[in-house]
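Consider the single chain below, provided in structure tokens and representing the form predicted on its own.
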Amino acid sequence: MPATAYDAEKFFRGLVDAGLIIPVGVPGIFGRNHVFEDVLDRFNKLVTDLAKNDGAEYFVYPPAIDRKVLEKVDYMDSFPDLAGTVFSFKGKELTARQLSEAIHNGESWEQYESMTDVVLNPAACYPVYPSFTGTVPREGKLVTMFNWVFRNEPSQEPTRMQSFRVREFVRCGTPDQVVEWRDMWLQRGLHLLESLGLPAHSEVASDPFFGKGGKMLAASQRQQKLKFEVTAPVISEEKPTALCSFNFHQEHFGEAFHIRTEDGEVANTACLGFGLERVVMALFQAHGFDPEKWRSEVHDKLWP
């Protein structure tokens, strides 16, 4: 039995009153206490066993990105309504003080701020893109990232979050050598969630692009399977919420950022990341809010 009904509001409030997530005032932002933070951190030691062997390189990087990567990747043609751009404060006295008057008498204040060079990472991987610059190994590269990700997106749905953590993998080299890494991962991530006893199940998928042209993007990424995801019921048991997604970015990144193969061609590109946040609502939904009591094959395998 789940440990709420499949509800959206049901379920989040289960987390708040388990004191798993703590909110702030902001729908898609809030806090999580220590045993979310143990699970989750739990999961992503599995996925790191999981990878051991795989060679990988791994890197943190910080929640803010050059603006710039947005700009070459297109970002705002497809996904214009998510993006974070981030503003501040550059003028004088005189201004600051108007900027303060404005607060204070409940006005609002956008008009005294600018765009910086920085933007809110929208995606786990693209602050790696530019340092693969140039021409890869024959062998290609892999790498491995704990990021945080920003959405534009405020929702009372517990998995629709604002800020959340993802575990990624990118994949550079040639088409093959991403295609054949791309379906084994797929195989991977959906047998790890199985062995968590999640119902995890794999599906081709689309990202949400935005407007009326959006709409023939994702036709198309269906159609050319370049996107799958992993997913299990959370709040709903017909529309199951995405836990891992795969995609296959073609030649996009490579083109964008110069990165060639030994051969001269461009690069293709693939990453796979765990919505760490959606893994853990996801067993906190299948097994209980208190993992003291969850089944001992998977309490486990979390906790050896």
The other form holds:
Amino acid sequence: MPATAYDAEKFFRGLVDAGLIIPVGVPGIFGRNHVFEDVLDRFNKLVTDLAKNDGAEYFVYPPAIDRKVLEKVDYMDSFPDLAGTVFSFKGKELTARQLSEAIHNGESWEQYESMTDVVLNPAACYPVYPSFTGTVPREGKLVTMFNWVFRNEPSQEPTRMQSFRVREFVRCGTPDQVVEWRDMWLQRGLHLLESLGLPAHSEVASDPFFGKGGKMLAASQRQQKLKFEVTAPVISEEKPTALCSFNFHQEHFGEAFHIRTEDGEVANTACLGFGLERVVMALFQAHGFDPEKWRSEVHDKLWP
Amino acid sequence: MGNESKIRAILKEHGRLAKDVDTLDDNADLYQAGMTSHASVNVMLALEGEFDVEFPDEMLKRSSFESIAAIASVVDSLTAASA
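Complement to the form predicted on its own: the form predicted in complex with the partner chain:
Every component of the complex follows; first up is the chain already shown.
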């Protein structure tokens, strides 16, 4: 029995009333309580268990990354509207007083700030690519990460967050290595979510590229089947929410960061990421807001 | 200047091709010649400016830009529609 019969507003209200999320005043940003975090940790652990024999190296990166990474991967060509560029104050004390005065007078103060060398990380896989520069070993590379991601898309809709966590895997190597790994995980991801009582499906997808040119990029991405998503209903049955996303980047990052395979070719990469808050929300929607009352096969899988 | 030569000039400026556009025949695959998806967006926007047309959504696909001949045929149909 879905918690709120697929109504975005009721679902948001339900999460708040159950104390699971705590609004902070800005859409798409909220706190999470211990119950929410416990489900998230348990799901993340299931993912770790699934991948335990894969030999992935584990990394955690902070929410801010080198601005040059964003520039190198053409992020601003594709998603200029989603980027979170960090600005700060670099002036002298007199100007700091003017800044303070502007704020206290309720005036705009953006003119007192300038761009820093960091941006909020918009995609969980980005921070690791600079470390791949050079030649990857014959068996390729496999890493996994637990990273905060930022996207400037304020929305009242609870699954469309500005800041959220992704459990990410990145594979780097020959095209065959990368695609075989992606296909293996597509099945794994689907089975994992199904085993938690979620009606999951996989489908070809595209990124929300900016503008009219973006429609072209999205059509090209779909046609080449470069992106897949595993979805489940959270706020709508007709338009299920992407819980896990699989991207085959071909040579995009290999070229940007000078990554080569042993035979001297530009390396291919692919990544997959579980949107952890979304998985948790899908579970609350499917099984109700109190995990203690979830049916035993779902509860026992998360809390064995 | 005919449409093909205008298209070649746009490709030279915006296509980021790995090869000299003058060495390509009208049916050569532009993606094979190094045009990326992002470059094809710039080509599309430049074509809109040059020919004073608007690409409708159904033409914003890979095949519309795969060769000089393909681009010329799309441009012809758009200029005919707006004439």
